[in-house]
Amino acid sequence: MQIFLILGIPVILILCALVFKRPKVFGIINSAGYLMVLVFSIILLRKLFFLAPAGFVSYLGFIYLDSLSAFFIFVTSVVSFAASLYSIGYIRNDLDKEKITEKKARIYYLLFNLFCLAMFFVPAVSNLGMLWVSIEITTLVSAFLVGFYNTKESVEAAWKYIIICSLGIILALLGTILFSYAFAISGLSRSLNWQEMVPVAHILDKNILKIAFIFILVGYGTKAGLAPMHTWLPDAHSQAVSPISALLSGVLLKTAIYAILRFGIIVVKGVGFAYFGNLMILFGVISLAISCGFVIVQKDLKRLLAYSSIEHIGIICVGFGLGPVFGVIGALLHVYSHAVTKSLMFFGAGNIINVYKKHNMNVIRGVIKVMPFTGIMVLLGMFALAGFPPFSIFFSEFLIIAAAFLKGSYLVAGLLLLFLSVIFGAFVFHFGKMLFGNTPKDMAVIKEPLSVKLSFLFLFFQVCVFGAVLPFIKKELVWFAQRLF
């Protein structure tokens, strides 16, 4: 029942956005709607992840929900609510400064809800073909949000985003067709329902599954921002509206990871874990290496955070590639930890850019003096994002590195430690200059909206408390990780 409320509330908000003519007020209504979505997603997560980790629910053969689905829906709802709360002050500021009109603000909320609805559909559908359709819809809708301000740079980024991700999604479609073909030639009825394919994966043609998964990994890996298919991501994230940058990095990339996992489970049961794991580790390490180089030399604030997203997607892939138990637990927790931490950082970047009118980190100085609340949140978020204890990303990275050592993958563990150390140093260097440099003479202290502060605190609370709750959910996480593949 909860899933229909989770999907229904964004639909209602879409209809309201079409008729409601006061965007400043609608922003509050929109945020209240996503608070309800968050509550229902927590109920669903508790039902499927904690009370019945092996259970699932299915409706009319179209909706299929298990503990993996519930987890990704929960992550999506957390970031969606935070982004809706942050949007209140952000859009109001754009209206007050006449950067956008009220009509444009209404379009923003319409696209915002369409985007969130599409992302909620991805982990909810049972048919792998509909999964592909849902991810394609996220591309088409979010492209308008990337090019929202209609500047030369944003429009160029939106077109680049559409072209590269559409090419990737075509490869994913070919992979999906090959999975269906492997199912059909095995003497079974042609189907793309995941729950029908998994039980018979062991009798499917292994060579077709291997080829099909390469298409899936490259295709959906393009949408996830895996290197070397990542080239759209820095432009799109840097040009999108800041609440949308948080959704792109915190949630959209994870929907593609979810799709890879769904196909990967079939491959593991049909071919064995080694094939799946080696490919995931390979692309994960490549993503870490490439992002590490770009983070060091980066000058644009939002592009820095975009390349950091590529790094963290690489870490997640390495975790899943290392396998149960610690690798999978670490990867799942990293999905959640990165989502909340990176959203906080994009909100901070949005505030800084709005005040300083610049993206270039070399000319942004004294943020803590000009914007004390944002400055402190960004400082703490920087340490959290770099994996500094006791923040949540530290625990997920620790589990993944531990998994590498326990598996005997010492080279992978060494590379992880090397790249994470370099990126930590680069973050301290870049953000140290911005936060503590000499304040420009014409800059006055800025008063930040309450809705913006609440969105920061909502996310930062989760960044901090994760380590405290981990011992209480260890049993469920271990049980789930053992059964995932």
Contents of the next structure:
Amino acid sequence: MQIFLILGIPVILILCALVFKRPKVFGIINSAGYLMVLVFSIILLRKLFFLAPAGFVSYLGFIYLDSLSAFFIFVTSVVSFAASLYSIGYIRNDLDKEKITEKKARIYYLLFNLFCLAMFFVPAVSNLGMLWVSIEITTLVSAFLVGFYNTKESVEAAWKYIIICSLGIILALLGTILFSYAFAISGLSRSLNWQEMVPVAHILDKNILKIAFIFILVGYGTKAGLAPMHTWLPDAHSQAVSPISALLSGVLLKTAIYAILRFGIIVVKGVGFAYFGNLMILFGVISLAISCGFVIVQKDLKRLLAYSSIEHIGIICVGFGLGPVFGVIGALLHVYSHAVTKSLMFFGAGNIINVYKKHNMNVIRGVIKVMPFTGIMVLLGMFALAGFPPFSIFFSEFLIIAAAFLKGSYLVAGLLLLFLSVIFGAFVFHFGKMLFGNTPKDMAVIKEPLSVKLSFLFLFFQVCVFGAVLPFIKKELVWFAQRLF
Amino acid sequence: MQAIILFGVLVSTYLMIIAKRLPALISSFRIQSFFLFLATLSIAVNERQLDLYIISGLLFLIKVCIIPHFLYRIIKKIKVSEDVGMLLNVQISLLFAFFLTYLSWALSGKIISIGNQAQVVVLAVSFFAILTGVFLMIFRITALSQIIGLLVMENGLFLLAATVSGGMPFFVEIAIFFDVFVSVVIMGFFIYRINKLFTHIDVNKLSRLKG
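Given the form predicted alone above, what does the protein look like in the form predicted together with its partner chain?
Then the entire complex follows, led off by the chain already shown.
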């Protein structure tokens, strides 16, 4: 039942956004709606992840949820609530400075809700074709949010985004069709529902499954930002409206990972784990290597964070590639911890850029004096993002590296440690200069609006308590990881 | 009958590779879509299913009528040169096309087990259309030809889905149609914006964002 509320509330908000005339007030209604979505998704997560981990929820043969879907819906709702909270202050600021008109602010909220609705659909649908359609809709809607400010840069970013992702997603459709072909020639009744494909995966044609999975990985991998198909990502993330950058990086990439996992489960059952695992590790390590190089030489603040997203997607892929138990747990936790930490950082970057009016990190100096609250949050978030203990990303990365050592893949573990330490250094270097350093002249101390502060605290709370919660849920996690593939 | 339709798809795809002007590209796309329509219609007649009739009707409406018309209108409105912007000239493109044809033939032979020659041909033609779409997206530099490249890929996929795997479920098919249509409209919208801001639609010159 909760799933209808989770999908229904964004629909109601879309209708409200159409009729409601005052965007400043609507922002508050919007985040109240997403708070409700968050509550329902927690209930759903509790039901499917903790109370009945083997259970599922199915409606009309169209919606089908198991613990994996519940987890991804939870992550999506956390970030979309934080983004809706942050949007209140951000859009109000844009309106006050007359960067956008009231009409445009209304369009923003309309698109925001459409975007979130499409992302909630991805883990909820049972049909692999509908999964494809939902992911394509997320691209189409968010392209407008990337090109929102209508500058030359943002329109260029939106064009690259829509073309590269459409190309990728068409390859994913080819993969999906090959999966359904494998199903059709096996003599079973035709179906594209994943829950019907998993039990019979072992009798499907192995060669077709292998070829199909390559297309799936390249196709959805484009959307997930895996290198070398990542070229749209830094452009889109740096040009989008800041709350949307957080959504893009925090959840949109994860929905593509979810799609890869759904097909991956079928492939693992049909072909064996080694094929899936090696491909995931390969793409993951390439992503880490490429993002590592770009993080070091980066000059643009939001692009730096975008390349760091590529890095973290790489880590997630390596984690899933290493397999049960520790690799899968680590990757799953990393999906969540990266989502909250990166959203926090994008919100911080949004505040900084609003004040300094520049993306260039060489111009931004002394943030901690100009904006004490944002400055401290960004400083802590930076350490969290780079994988410093007691923050959440440390635990997930630790689990993944431990999985690599336990499995005997010393090369993978070594490469992970190497790239992570280089990126850590680069982050401290870049953020150290920005946060401290001499403040430019005639800059007064600026206070953030309440909604922005709340969204920071909401995310930061999750970044911190994560490690303390971990011991209490380890039984469920292990159980989940053992059953995933 | 099927052989003629497949031959038609193949020829119209070759026409797209050698097209030098945008209207020629669009009209060959229209021809290709028309052959696709014939293919689905023939399957519909054979299997006597209402679903397939609806799908072929939608195909005719969207891909043969609306989308080409919409693309022609964009060309008329933005008043840029009608050149497709070839990065490779016709001769080399044609050589590429031969290579792609061979490649798709080889690939489809691998996927389908022995003894099913008719399916291998269908698979090869649809792979060829998909690869041609990729080719058009990479080696033609105007934004409009990139859209057509995407549509050609989609056509190839449609042929693959309809003939080889016996089609997708009905509502998925409808959703994909809707999706393709919406994405073309949105891309057209962005072409207007690009043209307004940059006064050209040459995507090779979109290089403000780097690193």
